[in-house]
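The chain below stands alone and is given as structure tokens, in the form predicted alone.
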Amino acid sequence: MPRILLTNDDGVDAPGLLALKQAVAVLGEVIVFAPDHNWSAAGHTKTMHKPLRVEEVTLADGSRALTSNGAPSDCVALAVLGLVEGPIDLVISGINYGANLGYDITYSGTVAGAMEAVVNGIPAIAVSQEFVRDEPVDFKVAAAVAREVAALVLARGLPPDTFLNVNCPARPARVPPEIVVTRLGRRVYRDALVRRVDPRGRPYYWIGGDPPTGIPEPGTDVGAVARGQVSITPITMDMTHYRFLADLRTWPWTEHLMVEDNA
């Protein structure tokens, strides 16, 4: 019976995590180990400057879960390092409240949970749900998609150093939604610096701005979600730019760098 570890970056009480747990429970033994608060945009964090604490909590459906003051990647690491006994066959991170498309994967705590699994040699999936401002979010479709993707990964496996980044549209073009395999697209960020002053007259700052958009090119995750399709993108941890390697080797590098001693 497969053992599936679930985490997220919205916190252990997030409705997306509960929907994911209930959907994949039919596939095997499910262990939930998630942060005790929101870690959105935390990236691939590794907590080394403070102690990590772990507690057992009860989810809304009455089932038990583990929670930590660490990031999603910390939760996966703690589980793998021994706080969860026995082997882990698959890690699923999500369902995130908000899409993780294109360059988002470098910021995403959800994606970081999947990355940490891959670092430890475990197949992984990151699942995210697009939302539309001022509209309710329903995780049912994303949960069903996650269950199907998880079943296929358990049956077929993934290449080494690879995880799947799954994004579900807020408004599917059809139900059940069409699933397409994509490459990463290009996000367009509209960040703005918000300057304020505290009661003592000291400045402080927020990074604000409008939500990101994207360039909906055909074949990309951004384009697929914009068309109401589910996007599945295989991500490799090897970020080497192989096509540029040969060109880079032709640059006029000196055989030895000479450092002038001005002492």
Second form
2 protein chains.
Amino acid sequence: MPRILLTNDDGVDAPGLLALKQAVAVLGEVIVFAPDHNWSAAGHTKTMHKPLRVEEVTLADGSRALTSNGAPSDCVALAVLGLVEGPIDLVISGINYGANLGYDITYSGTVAGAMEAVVNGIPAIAVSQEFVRDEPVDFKVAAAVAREVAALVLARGLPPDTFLNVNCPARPARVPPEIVVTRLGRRVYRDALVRRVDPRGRPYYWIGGDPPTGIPEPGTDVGAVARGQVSITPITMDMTHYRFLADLRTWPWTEHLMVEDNA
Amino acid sequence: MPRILLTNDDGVDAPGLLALKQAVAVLGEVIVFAPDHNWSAAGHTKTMHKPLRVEEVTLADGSRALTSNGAPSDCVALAVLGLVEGPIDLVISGINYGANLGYDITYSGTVAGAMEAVVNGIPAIAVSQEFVRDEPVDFKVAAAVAREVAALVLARGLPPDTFLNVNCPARPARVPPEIVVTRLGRRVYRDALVRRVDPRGRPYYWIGGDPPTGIPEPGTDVGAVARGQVSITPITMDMTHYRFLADLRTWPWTEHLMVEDNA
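Same protein, different condition: the form predicted alone was shown, now please give the form predicted in complex with another copy of the chain.
Then the entire complex follows, led off by the chain already shown.
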């Protein structure tokens, strides 16, 4: 029976994690190891400057879970390094409250959980659910999709260095939704600097602004979610820009290079 | 005159940053905006859960710099969002104390500074210096290389979504060093779980172990640095696994997909 490790970045009590757990329970033995607090936009972190606490907690469905004060990637690392006994066949991170599209994947704590699995040679899936402000969020579709994707990955495996990034639209065009395989699209961030002054007269700043939008090009994750489709994007951790290698090799690298001995 | 923003993840007082600043000063107007403390392995972070403080400080050479309590990526974001007036033509992050090879780039705060620049449409370079334990570190070669790379990038530009990841060996095979254009290689992490017990009898954990090694394959960053060469790797932020897309599209995505209405 496959052993599936679940983590997330919204914290162990998040409803998206519970929905994921209940959906994939039929596929194997499920272990939950998630942060004890929210880690959105945490990036791929390895916590080495502070000790990590690990606690056992009880989820809303009465099952046990491990939690730590580290990031999602720390939870995966701790599990792999020995806090979870025995092999792990698949890591699923999510279901994140909010889409992770385009450049988002470089910031996303949810995606970082999948990255840490890949670094450790374990296939992984990141699952995220778009939301619309002031509308209730339903993880039902995303959970069913996660189960389907997980079953296929367990049966077929993934290439080395690869994970799948799954995004479900807030408003599926139909249910069950159409699933499309996409490339990463283009996010448009609308961050703005918000300057405030503290009671002692000193300025401080928030990175504020509006939620990101995106360019809904055909074939991209941004486009699919905008059209109400579920997007599945294969992601490689080999970020080498292969098409640019040959050009870059023709640059005159050492023509002027001087290292001053007296510097 | 080009405007060059420098950041790092070792903190604004790090000697690698000062060496970088002095080396690239001839190329244009240099602005330093770096974290006020060390952020190693911070990943690509966007700090939205706490306010950011910004201070002006004086570097060891008497010049002014901006510093914040955010990560390197936050420093770049704050600069772009308006804390630095006028356009920025190039971001250089480093010189990091320690190499950033293979998967390291997904964890690295240094590299995240370059990523944040790319997200904002600015060409970027990350520069890192390998060290050998108990041997003094010399940033002279890395600084000269950074100046050379920066001059070429300012003259030629980079493709969209792209930055250059530069690594200098601790022991260059010759000086001036040979510069080679590489792909990302394979890191071998040797992390180990270290369990301790606090004075109240409760366990806590460190992610410890030995520094990573690597597989020095020809053509890779790991291999180049192992041979005493300077490695320059072009990195794309488009992490789509293009070669796997066609295969993944043949998977039977919706064959069994059921969304229970009563879930």
